[in-house]
Amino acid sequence: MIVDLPSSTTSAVNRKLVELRESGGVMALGRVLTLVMVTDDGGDAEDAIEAANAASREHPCRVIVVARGARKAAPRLDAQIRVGGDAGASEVIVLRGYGPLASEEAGAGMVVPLLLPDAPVVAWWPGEAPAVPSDDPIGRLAQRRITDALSSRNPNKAFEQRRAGHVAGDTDLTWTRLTHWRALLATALDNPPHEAVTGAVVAGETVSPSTDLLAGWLAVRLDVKVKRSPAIDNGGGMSSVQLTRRSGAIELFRPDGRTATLRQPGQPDRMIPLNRRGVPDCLAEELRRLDPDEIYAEALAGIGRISRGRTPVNLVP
């Protein structure tokens, strides 16, 4: 169900959800948080909003969307209530401020009435994020910040802006789409011969910051020297790893962004789905813990530690 309300105020949406509680049984019982999405009006909006949908099914939550509408325009703020099939098991407020209220100060003061009691607070910016997400007036209210380089305009630029301004409880959606990678080169080291790592080589494509985080987290685990190299057309985002030991590398490659090899001395390689993950599935895993990543800090800090090569690295079946 999709209730309107045009032209509206903050005190109005909190009465028609009180209104659609106690008439229709709709219930905010058993919300886990909130999560607040800054984004700008626009069709964007409604894929950020389908993803924090698909989210809530593991992490029902109250999903507040500013989206910010023209900023030369007369102040306005047309509000929108989705409850049932159309919120997954969420109720999604989208509170669309023109003119002044299209200000980030403003967009703050119209969640702070609308935050569930006594839950935490997650910020998310699906697209264009804050420089210093901390010092956003949104980013205040919040014990988490996710925000995802790659969707920004320049990739690059965003991320050395999540290095320079990080501070505990922001993390970023590049990180995320790293997990299958660390943990499958993570099992592959548990299992004999248990050998040191003596040096690493990362590729990936020239833009992608997921390839400079795990470079940067394996210096800082392994605390060995790390080559970050470009790599042939690869299927877009990581490509390889490959770890040096005394008696053969360990190497997990991904040559279509489909599917990986892991190949290790004595053993038969090994073909691995690894799929690109969408944005669903990482910010259903990041609404998993509300503590600061600390990991992420420390791969963030090792990306100092690693050196650029230029010569593409192309690891094949």
Second form
Amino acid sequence: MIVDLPSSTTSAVNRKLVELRESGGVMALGRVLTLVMVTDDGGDAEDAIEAANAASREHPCRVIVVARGARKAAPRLDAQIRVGGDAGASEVIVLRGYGPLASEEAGAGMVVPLLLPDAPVVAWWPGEAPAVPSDDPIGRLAQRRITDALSSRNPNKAFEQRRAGHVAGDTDLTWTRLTHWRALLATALDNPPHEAVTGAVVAGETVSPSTDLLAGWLAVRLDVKVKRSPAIDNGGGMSSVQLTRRSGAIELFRPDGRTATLRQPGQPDRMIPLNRRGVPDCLAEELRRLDPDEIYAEALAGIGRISRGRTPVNLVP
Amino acid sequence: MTAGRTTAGPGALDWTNPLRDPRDKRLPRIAGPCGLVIFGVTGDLSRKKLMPAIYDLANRGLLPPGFALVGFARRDWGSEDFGKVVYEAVRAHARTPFRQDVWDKLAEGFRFVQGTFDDDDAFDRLSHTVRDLDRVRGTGGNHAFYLSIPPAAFPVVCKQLARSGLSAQDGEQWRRVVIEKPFGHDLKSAIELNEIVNEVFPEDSVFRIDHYLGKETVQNVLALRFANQLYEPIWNSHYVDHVQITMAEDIGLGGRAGYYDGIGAARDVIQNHLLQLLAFTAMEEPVSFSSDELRAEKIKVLNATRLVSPLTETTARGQYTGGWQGGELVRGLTEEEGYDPDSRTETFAAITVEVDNRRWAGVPFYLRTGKRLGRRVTEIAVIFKRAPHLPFDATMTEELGQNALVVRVQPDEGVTMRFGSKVPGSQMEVRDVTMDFGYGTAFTEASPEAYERLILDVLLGEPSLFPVNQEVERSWEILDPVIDAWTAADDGPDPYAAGSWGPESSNRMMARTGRTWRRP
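Show the other one: the form predicted together with the partner chain, since we just had the form predicted on its own.
Expanding to the full complex; the earlier chain stays at the top.
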């Protein structure tokens, strides 16, 4: 069900929410968090709402979408409430502010009365994010601030800002996209022979913050020289990792962006599907943990320790 | 229960993986290189639970690259036929969406070995297949054997596994065996069974599946009790009046005569599931969530558990009769195909136990289970004592019952709290209301199936959720006197109508102490 409240106020929205609950019992009370999404008004907002609805199947939440409209306009707030089938397992409140109401400060002011009592607040910028998310008025309301450097117009620049402005509670989906890679590498080291890793090479697209981040993570965790190289002909994003050990190297490579191969000395090649992860999947993972991610912070810091290689890594086995 | 992560084999103990960090909570536990061999792969359990669980694990990225699944059965199948059967099972029963690329990679590791359990040649072929998988798929000599077969076949299969060298573990490679209930039918047979299995597999390689323990809600009992300040102070005989643990099914027993006739509800459910649920509910706080500490507490509480006498009054048994149940005409047990028309097998069983320790002295635990009951439900209900003094007129609290905390194990997993609340209006009137936490509304879709969790734990070598033989044997020790008393009695089980909540004798058993069963 979609209820439109044109030219409205947040107290009218709150009244309507209570009314909907009382009349139809449409909203359960088991919401575990409030997810505040900040976007520009437009088509991207719908994609992001869909991703949030998908994630809400795992984490029932109240989604507040702050869709900033035209700044050169008369002040107006158009609100919309979506519940039931139109909102996954969540309830979605879209706030379209125009004129002065499209500013960051005013956006935060509209969000505050709609936050669920006591429940954690997560802010998410699906597209462009503020330079320092923790300084943003909405970012300040949240325990957890999720950004996505890759969906920005200039991913490298956005990622640089993330590194420079990081505080505990920030995460970026470039990190989330690496979880499967990291898990496979960690599992490979779980098994014998238990030898120290003496060096590592990480390759991926030239513009791939995730690849940089994985190299940074390895540099910190392994305390060895890590080289970040470009890859030719890869399927996008990360493409390979090589960990050098005395008995031979562990290699994990994904030439086509879909299937990875794990190669270890004295063992047959093992293949495993390793797709690039979609935003809903990443968001669901992000919402699973609401405490600061120290490992991510360390990996960001580790990027300063990696060396850049120029020679592309050839992925043909 | 993730503390104390273990990796396979000796020598792993002093190795710390630099890529792991307890603070890194995103990293899932993926099993190391390994394979799974299923005996009785054509059975219902295998198709409805095991195969879908394996696919779901693969889909969630929790199986190792190069994972292998070997089926062993009498059917004259090739590996492709086997693949087709798994495919159909996965399409019909998997929890997660079907993804072709995941399936393709998984299916490359399927093998099928045709043979019977007494066929030496078949086991030699199986041994060969397993070695071949180590070479081709890189399963690294790590294999789990899932015995989804009747216990009568355990001795011969165990012997075959030993003879063909399949059970031999060397160095850092592991071999594990997974067995399903029933773990015997009384103490004596349970000990025999354990001896047979332990002759071939050391106890730490034996994983006994009680699928209830893989359920999120059962593990949540521990979280509820030991992570909160709210409940533990009242979780004792000062505040708790009694505890009811119920596992009810609305289906009958048609088609299960071969297994069920002569076994009955008490052996089938109380001995394992209900006593395990009792252990989780009543145990003391473990020192840590490592499997050793957890088991130590479970065994302690089971050792303190005693039947309440006289058994004729504190136990009840019943057998469902035919009739209309929920719009369907159903047959009574003795009319079901394959059952002895004079069968005295009970389809409903209820017992009363007490836990003799300081925390629980004097608090009865009522356990009941049955088939063809009102609806399918499993729950643990902790019923509290009434407030010692009510500063209200009697008329104000007429409708106030006892406070209760109910852990709904299945379906509709969650926790309900029942307490009194003022009825709106100008008069003071207090009535029972419920407060509800639903897993489905707070963490929708995230809950994996019990078998996913348990199979993964087997492959990881994480034994917390599997009862050890000491628990199994102790549970039989508790239950055996009831079975003996029932066998010795002249009368058989009391009849009860299909779709009801059991025989009248079970209500009398509660009424004896002025209590009543909760309608779940």
